[in-house]
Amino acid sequence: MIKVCKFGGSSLANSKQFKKIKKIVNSEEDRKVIIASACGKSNKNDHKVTDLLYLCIAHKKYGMSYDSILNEIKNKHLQIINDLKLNFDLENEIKRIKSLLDKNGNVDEILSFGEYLSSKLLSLYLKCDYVDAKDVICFNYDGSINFEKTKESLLKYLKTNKKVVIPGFYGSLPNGVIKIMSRGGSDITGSIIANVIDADIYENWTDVSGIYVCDPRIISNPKKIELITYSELREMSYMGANVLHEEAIYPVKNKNIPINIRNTNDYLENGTLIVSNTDKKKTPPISGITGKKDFLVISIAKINSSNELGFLKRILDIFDNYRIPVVLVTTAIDSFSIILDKSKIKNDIYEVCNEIKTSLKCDEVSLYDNLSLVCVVGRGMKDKKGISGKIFSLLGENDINIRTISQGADEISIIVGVDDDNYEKTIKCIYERFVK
């Protein structure tokens, strides 16, 4: 059996966390490939190394000194080196970062140093081989992953039975230039590697003991999800649950490799297992409740638009032209509601509304900018009659007005739009009635 283990930033925040990783990795021989994130925060006043690197770049861009920030990065790693008595030339690595900053070097290469440094230190501490991600994670020029070349490159380093440590978050283009992934990309690195080596399981180690039914900041001590499918997790990730990067699902899903979310600080907990399919007999109606605040709704009405060929497409083309992503579309006979993330709209919304009204000759275009979306996810809902009706009745009983409703034919999720002021209340009501 082969296990790929990814450790997040909180698991690499300090020497104490490094010792926990060593205990976990050495407890099972099957844990062959270890993916490391950049060092995270030790406490609420601390800073993530990647954030500090971004800050260095910003200071350089505006002609400000970044020496104190670079010194903070140095001291954070130096503390780990001294505590664990590691033999590592940190001074030279800090000089490399400074040289890249001074020369306005490749930003992606500068940002890759967080994972590079933590992985170097972890490999020394675990006495494992170090494999640089730039040598094994192969991007195409369009930013996609070349799985075939990645597999070919990686297998060269896995011929021995020795464990390896690989940095997450970055790889290289065909010309050798370093390219990073989106934030949280170490999850994706682990997923890609699990795919190309046909791992038996992908363990994602973080600072929580799995995925919870809903946000612990809203519900105190919510139930943990023991088992969930990729499809359900995708729904939850898209709507706000952020334990795992949503792009990390696809590479392992394609090969039916289970993902196990585990807690570095409580390694005996089994965590949450994410799989392709589960036994329907053991499936609860609702697996998770998640959501987000701060959405905006554009309501569009035009008499007889339902008979006008391509009307909805022309609406969506306008958003596409302004590069505004559409979150959700709900429809009636002659009206449409377009739901958008307010943070993605910027200053274009009034121009968009005006263009929709004039170019499509709409009777009415109106805005509502106080919407939250609450998503109820569960593969078992389609086998339990009346779940959606019970949810709507429950919200009505609690004086919560439903502004939008969306449910797909697969019945894996129900999304309701409510006022921002009712966001937490909605989640609490559904949890108390259907989960607790």
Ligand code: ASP
Given for the second form:
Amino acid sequence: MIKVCKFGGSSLANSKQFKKIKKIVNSEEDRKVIIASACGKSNKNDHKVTDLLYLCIAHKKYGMSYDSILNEIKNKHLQIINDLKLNFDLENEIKRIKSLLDKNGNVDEILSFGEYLSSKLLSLYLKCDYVDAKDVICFNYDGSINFEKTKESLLKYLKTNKKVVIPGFYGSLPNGVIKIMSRGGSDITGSIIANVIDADIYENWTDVSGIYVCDPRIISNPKKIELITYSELREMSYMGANVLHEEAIYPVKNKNIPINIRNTNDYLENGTLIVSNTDKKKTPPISGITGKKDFLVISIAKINSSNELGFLKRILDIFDNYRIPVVLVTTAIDSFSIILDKSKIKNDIYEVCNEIKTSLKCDEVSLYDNLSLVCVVGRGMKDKKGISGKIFSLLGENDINIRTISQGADEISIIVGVDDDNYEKTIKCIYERFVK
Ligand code: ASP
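To complete the pair, please output the form predicted in complex with aspartic acid (ASP); the form predicted alone was given just before.
All chains and molecules follow, beginning with the one already shown.
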């Protein structure tokens, strides 16, 4: 059995956290491949190393001194080295970062130092082999991952029985140049590695005991989700639940490798298990409730447009031309509501509306900018009668007006649009009735 274990930044924030990792890794022989994020925050006022590296680059770009920021990076690592009595030439690594900054070197390489340093220290502390991500995570020139080459490269290093530590977040292009992933990318590294070595499980160690049914800022102490499918997780993360990098799902999903979200600070907790399929009989109707505020609705009406071939396509083309992502489209017969993330349209809003109105000869184009979307997710809703009816009456009874409704034919989620003022209240009502 092989377990790939990825530890997030908060699990590497200081020497106390390193000790917790050691206990976790050594408690099971199967925990063979360890992926590390850059050192994260120890407390609210602390900074993540990756953020500090971004800051150094920005200071350099605008001709300001970055010395104090680089010093903060150095001290954070030095503290860990001293506490754990590690033998590591940090001074030399800091010089390398400095020289890259000074000669305006590869920005991705500078940013990779967060994961590089934390992984070097972790491998020394755990007495594991260190494998550099640039030697095993292989990108194509278009930024996609070359899984075959990654597998080939990685297997060379996994021949011994020794556990290995690999930095997350970066890899290299075919010409050897270092390339990073998007923020939070160590999750993706873990998932790619689990895929290429056919791991039995991908453990993602963080600072919460799993995925909660809803946002703890809205419901205090919400229930934890024990088991969820990849598709449900996808729905939940698209609509705001922020647990795992969304690109981390595909590599493991393709090979049916379960993901286990675990808590480094409470390692005996089982966490949440993410799988392809589950036993339907034991499935509750609702797995999670999530959502987001601050959407904008553009309502478009034109008499007889339902008989106008390609009308919706022409509307969507306009958004495409302005590179504005459309979140949801709900329709009546001769009218359409296009739901957009407010922050993505702010500058073009009047131009877009004007273009829709004139070029498509619409009767009416109106705006509503106070919409929240609440997404009720559950594989258990499929083929179960009356769930949507109950949700809608519940909201009605609680004086909440539903502005939009959307449900796909796979019945895995129901999305309701309510006024921003009713966002928290909607989630609370659904949680109280269906989950608690
Ligand atoms: N250190 C990177 C970031 O802060 C990647 C990661 O932690 O997953 O985004």
